[in-house]
Amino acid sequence: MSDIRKHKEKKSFLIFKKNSDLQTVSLVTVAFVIAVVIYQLIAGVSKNGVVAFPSLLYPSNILNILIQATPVGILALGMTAVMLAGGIDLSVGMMTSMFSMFVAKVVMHGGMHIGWALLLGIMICITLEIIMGAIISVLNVESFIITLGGQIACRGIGLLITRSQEVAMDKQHLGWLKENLFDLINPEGIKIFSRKLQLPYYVLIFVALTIITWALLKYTRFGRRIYAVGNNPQAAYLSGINVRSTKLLVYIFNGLCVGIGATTLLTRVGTGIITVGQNLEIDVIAAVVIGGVAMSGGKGSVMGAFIGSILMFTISNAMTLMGIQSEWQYVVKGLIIIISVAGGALSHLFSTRKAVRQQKAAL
């Protein structure tokens, strides 16, 4: 009986340890939303004496946050796989800019069909990731340096493609991705609180890709290999895992996510310009880290990265609604990132100490 009890305690500890970072970011998200809602309720009453429904929780505003988070969220899925395998990719921001500039150039000035242009752009992203992934995996060099070089190269390629000029696209080229799903239910639109609900098609791509990535990492042999390689590459190699091919496949998947994410961002912006993806890698990495994915690899989940990307834009949206200056928004966002990561570390520390005490008590 004692052995069964020890096994159950160990199993419960592992489950808690696995979900502690996801619980932390979820608690931070809920606490932040509650704080903003209370502020809006108090501010509304003090202003006109009437309790109004907080604008942060308007269905239209929640959908707007999801729309804003979609490009970063899709890129975060690929970055999650890369970081779980123990790597990082600093080139995703400039690769997104290069993609947008290439697609806009060949469509507007080359006359290429938008479908073929998007497919070719995604293949270019995958090819560049294959090159960087091969160098990282075969030569066993730091991914930070190689992808930093890729970032600089993508910036130069993008500027060469358009000769350092922006290329605006016509609305009809990617307009079908921006069509409102609610218009299928009611052609006149659906309104709540006198605000029309908007849900573009590309948001469904984000949700579907999140589910696919979650299933890929959780239920497939490839997903288990990614965790094993990120946790201990030498042990993974000794257990028969091809570490090099696993790392290479991770970067290929990341290239696919970059291409899809860049498509959604180009759909929103409508212009191929170098600033489209500028500093985008910072938001992507921040979303992944907030979601509990360890920089050292082997720890984290896709759902954590999904929640992390939503949290990033919830913070920005809430502070904009409260009229906070952009300078202070950076400060608050940075503090919340630090609190989220530090909270996850403290949660892991406390859970480890609790497990040690339980094991000593069981002996």
Second form
Amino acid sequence: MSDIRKHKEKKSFLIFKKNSDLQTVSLVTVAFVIAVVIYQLIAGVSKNGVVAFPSLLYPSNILNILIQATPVGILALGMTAVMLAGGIDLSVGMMTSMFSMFVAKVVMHGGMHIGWALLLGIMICITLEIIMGAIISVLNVESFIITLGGQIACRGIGLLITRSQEVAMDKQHLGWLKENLFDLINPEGIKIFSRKLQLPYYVLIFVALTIITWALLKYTRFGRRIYAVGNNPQAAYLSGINVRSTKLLVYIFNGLCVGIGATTLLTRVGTGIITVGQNLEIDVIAAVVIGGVAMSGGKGSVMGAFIGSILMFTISNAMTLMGIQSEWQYVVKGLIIIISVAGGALSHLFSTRKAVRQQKAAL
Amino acid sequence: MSDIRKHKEKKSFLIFKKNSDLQTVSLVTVAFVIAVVIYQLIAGVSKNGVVAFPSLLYPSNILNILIQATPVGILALGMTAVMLAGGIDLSVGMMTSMFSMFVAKVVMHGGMHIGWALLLGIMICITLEIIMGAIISVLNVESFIITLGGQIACRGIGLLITRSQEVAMDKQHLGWLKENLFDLINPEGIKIFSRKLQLPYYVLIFVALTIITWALLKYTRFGRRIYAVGNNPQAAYLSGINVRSTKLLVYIFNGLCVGIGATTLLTRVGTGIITVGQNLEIDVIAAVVIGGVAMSGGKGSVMGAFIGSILMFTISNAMTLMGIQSEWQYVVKGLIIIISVAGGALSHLFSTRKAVRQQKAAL
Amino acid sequence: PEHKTIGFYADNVDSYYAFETDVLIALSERDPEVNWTIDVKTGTGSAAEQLNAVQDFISAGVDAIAVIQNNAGTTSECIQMAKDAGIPYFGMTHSFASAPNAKDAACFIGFDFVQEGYYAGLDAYNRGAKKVVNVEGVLGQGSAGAQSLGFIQAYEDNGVELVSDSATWAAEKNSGMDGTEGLSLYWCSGGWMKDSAKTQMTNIISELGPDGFDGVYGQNDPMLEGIIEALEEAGLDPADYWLGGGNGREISWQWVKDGIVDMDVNQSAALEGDALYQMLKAYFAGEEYRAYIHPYLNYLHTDNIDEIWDSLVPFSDLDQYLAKRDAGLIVYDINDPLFTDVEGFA
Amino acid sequence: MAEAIFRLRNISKTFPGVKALSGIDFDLCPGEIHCICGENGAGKSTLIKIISGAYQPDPGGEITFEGKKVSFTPRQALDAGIQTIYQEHNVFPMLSVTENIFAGLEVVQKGIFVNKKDMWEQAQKALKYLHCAFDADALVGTLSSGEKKLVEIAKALVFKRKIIILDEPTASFSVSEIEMLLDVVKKVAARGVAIAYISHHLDEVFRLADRITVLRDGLLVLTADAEDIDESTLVSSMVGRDVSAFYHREFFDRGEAALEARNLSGNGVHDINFTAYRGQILGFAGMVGSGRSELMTLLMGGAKKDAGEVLVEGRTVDFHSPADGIRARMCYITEDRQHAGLFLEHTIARNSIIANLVNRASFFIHLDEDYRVGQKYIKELRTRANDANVVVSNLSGGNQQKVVLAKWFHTNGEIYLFDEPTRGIDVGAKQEIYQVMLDLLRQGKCIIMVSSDMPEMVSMADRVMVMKNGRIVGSLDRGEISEENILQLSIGGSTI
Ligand SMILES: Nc1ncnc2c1ncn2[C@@H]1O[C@H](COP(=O)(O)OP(=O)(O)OP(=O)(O)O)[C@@H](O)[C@H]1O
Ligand SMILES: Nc1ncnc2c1ncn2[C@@H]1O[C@H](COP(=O)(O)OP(=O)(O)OP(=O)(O)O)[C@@H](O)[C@H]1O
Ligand SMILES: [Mg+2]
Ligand SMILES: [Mg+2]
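Having seen the form predicted alone, could you give me the form predicted together with another copy of the chain?
Shown next: the complete complex, the earlier chain at its head.
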């Protein structure tokens, strides 16, 4: 018992070490939101002379950000697992495109039932990830380049499926996934600040999947093994961990996430087209790394990746709300990515120094 | 003396270890070329009934491949240095775009002399690389994410420079760089197989730069230190190598390569536009890694990257020559990337086993 | 006048889209009767970005949303969102006629890409081209496919025997130079970009040889420029081949005049921007307006170039456009019959 | 004695959570061998890292080199003629031996180009001087732990140095290498080089030292000439109590056969036959590279066997991976803790439970339980760490080794393969580990111990197998075990 109490006490001293990355991304997010809110308040007063509630914080807008972040967020869950195990997956964007083209094609031109099509699509994603994962884990080669090959091949497969055409889907096929939860409460829709609140089912999938992944990584044997394999595969092997199958399972899990994420994206977009997932992997990896997952593996958390994806979309959302040109949006987004990573390293440096200084003073 | 002889003898035992990557990429390239040539011969006979010289091997076509590979090849030189030092640079594509937009803008709208514009553009590339390199080396953070931020920011800067417009350049500005060397011999042009031979000056820049980089990495102190830093930065620091400045210098060198590579690309394209360098970094990294440079740093060579870039462009060239649809081109390209890396690992595995077996037999 | 905010989204960075925006902004700024702020947001060519942008515009409370779309399916979603929020949705450039709720949009203004391809096909047919390299835009993009379709239709309508009917051929394509006596095509994609088109063309010349083709269709002018360079660098004379383009930028007027290129189709984004300006103005004033229209295409070729030179619509020079507009050299009024109604939307 | 070439005055070093050194004074004189002793975590490595410039001391202290006040980076220290061989490996695995030796100190000709031939010849010379069995072209990644150490030592010989610092250089050496190294160190010192030498082997210390400095808990306990000090004073000043270097162990009755190998071949070893019994320690002795670690890896299932049989509890087993070994209740305490034993970025708690995951039935993990496990072994093994949430990379070498032990003890195995169990462990803690090993025997468990530490082998093993070139060349029963006998067998008359 006393051990546990001690454990709780000691934790606070070490918190900067263990959670600094999660802290950094949270801090950057909060700082960014505060800055935007202040700007909106000032701009509102100077324009209309009255204090107006900042539109960034409208409940409807917060829900919007969540909606927009859903596909990237779901993909980020799988990517987190892959990167914790020391790998990376560049193919997820094009695999998403391929998935959307496949599902749209078989449903619209093949007459398949949407449920079967989605299931089959997810299985294809998992299969492709198994192939790549097997090559990576058995031959022990760079995941970067294998999945880069996968990316390019997926683009080709997707284009072949629809013969480079785009295939639009009908509303009824995926409409049920984006029904508004608030409509259940009030079929007229609920409005706050005269903006209708939107909360499609698929956002719930995102939230649920985040919690599941979080628990999986933190509280299960499998999760532990992922961290161990990412940190030191050799030691992991000698500690009785099946490094190959752990890596393989991680890619399978990633394939599942890609399938589900692609489903939500297809639901939003409504069309199977090659551009659906273009450059998506960059957003996903950025979200994961901003969230504190080390590129070298073994370090980071799902919650970081979750906040990371939210941050990415908060940036574009806020910049649009403020009416800032999109050219500047890129500059700001780039700088924020750099700042959150560099800032994390800096704050780590400073907190270490500070701890040393405090200790000296205490002695 | 006897020591030296022993040294020579022993080398053969180790050769598979030290050069296997260069061997793999050369092997894949040769195998690919042979396969295409055979296909072309058979297709030629079955179509026209006569054996025709395969168009892949037309001197004019080989020069074409070299021309097409030039910008990626030059960027691959800088990327090789960066990756050998254990880093990566995702910003090179967008930096190329930004460079082209900057040069086109100041020359066409600002009236600057092209020479000054190029010089200034190269300096800007170097400056941006210095900033990123400094953050990476001083704070010791993931180069992946810092340069990803740089990529996004460069896109914004480029778009701001031209206000999202494209700026076409006049022929006279960069025409001198693409003058045909064969025209010096015969102003009428030299034709083989009734195809005119092309060899613009900028290809010579590529070849010269490759040789310089090769010597730099292989035979200079700076080059050897890059390998050490990439292999084990901690040990390098304790061995008295200035890890930070080595990394920084590598990024500076990369900035120079980006500037020169972007110049050749701008010469080819003739227009400053954001799409000039879009996704270029993927081609560049693929070429470097196919060429045998380890993502983890410390292993690989410039020659591998050189052959890697040639291979990448030989693939698209050959596929077009064979009249294969571009959808299939993606699939084949993806597979070849996977095969050359997986094949490298496999052959390494086998040759190790073989060496062990031979040794056993010898005992 | 009352202040209005317009959220303007363009799918990608593109000089065509940018010029459209510039014309819209320039016209609104010099018009004392309107007081608009135009928030321009540019994507990177992905559908989700379009959705996000529209959603963000709704959050920001804009008075109108104008979008150059990624694809029709996504646009259908966007129209629904805008409708729910009570904000008018103006769509430009790429057709979303296939969207079931297309008529809920406040406008569609965009060129007829099939028609554009048709002009090229017609010209090629008239000049006897039979083995044509077709350099498409981005693989899988609707407008690229439409141009190819129009090109084949022109041959079909002139009674040339084809491998299959035009719609099938355009969807299936073929590999290598293949087709009938009347028309063979070599399909490739230059992704709308000069350098890719040049690379493709260089490789194709290697393969086919100088006599393996007699025409090249570059679906926009940057690709056409790459094609011309590839021909020249291979020691071939562009004048020996039928060359046709899309876009009809200023540079290609000169090519046509100089006989380097046989034809092009003048399809300036300025007309779209101008039309959008007129529609927005009418919408805010509560007036009726023609909501679903194609701007007119100017088919220019070596025979008519001198005739129509003055009435060609500038493609990138804003001042020249405004000057020509003020001088009455070009037709810009959306009520002019040169602007045609979109089929099924009159 | 000559004037001190290097002087530390009032040097302190603080890490977050630990004060590693406080107020240390330390001198090095030309030609002297100055040994530094102390328990694990006493601050020895930290001290030498301050000398070598790898760490900057807290402000307030003073460092002088050749009479001048200095503040070194590793580069400046090297340029000043100070070469350090650190406790942990400091090599470039993907580079050759030559490139390793000359990294950062390349020989340059004609302005900018490196002189490969010259460097290769110098490297080759140094390797020969150290009797290395590999040559200067070998990739360092393929060398064994001890061979890597030799490469690092070769580095110190190639250049003319004023000060050479060795932090536990012999930890992965066997007797003949140790002899050779002590010899080399003495010769070098005789040339006027100042040498700082850290070792937990007190016999080495007494054979080498001119002066001895003892650290305890970051404080300087004593500095004295070697003549003025005897072993028991040294040990008691290190540990604060009396312990003997030779451990007088209890013996237990031989139990049943637990692990047996019959004509076992594979992974570089051939025709291995032995039987290990419960309640006994079976030792494996031999020279560096004799294949002992390879044999352990093979037994555990970490490599494929080519021929022969392994029997656990009398039943033939066929392991495909170490996981199978763990399931058969075997434990493998690897020799290279950084590379093969630990998850350096993870906490002690996480490291402690990882190997037992295989045996855990539950899919879920309880964080508090993990923490308790970590704490339990910190206490039992007397690990110097604040608590089980400390990240392992912040521990001293010996304490890291204790975490490796914790990881395996927690699996509660029946057969223990200890590969260099006390490498880098101080005298006091060694006793504790021996105690733990005896406790295991008392519970009727079986231990196989690979060790290059002769006294350890002699005092702990019930029976010793001696290996050479991947084969067992002889075995010694309890009465026959002595340093001379082991040495004779492992050299075996024939040339190496
Ligand atoms: N980088 C670091 N960060 C935090 N604490 C450290 C660090 N390096 C060492 N320490 C702590 O400083 C103390 C002294 O460590 P040091 O490595 O000098 O011990 P040592 O005497 O060399 O021990 P050993 O014999 O085990 O090698 C230990 O308590 C260790 O945990
Ligand atoms: N990965 C590898 N590739 C090639 N050779 C290796 C590899 N690992 C070890 N060796 C070689 O195998 C031989 C036996 O090494 P091993 O580690 O088993 O020796 P050991 O008796 O345990 O010695 P030590 O006490 O140094 O650990 C050595 O000569 C070593 O160079
Ligand atoms: Mg130490
Ligand atoms: Mg060993």
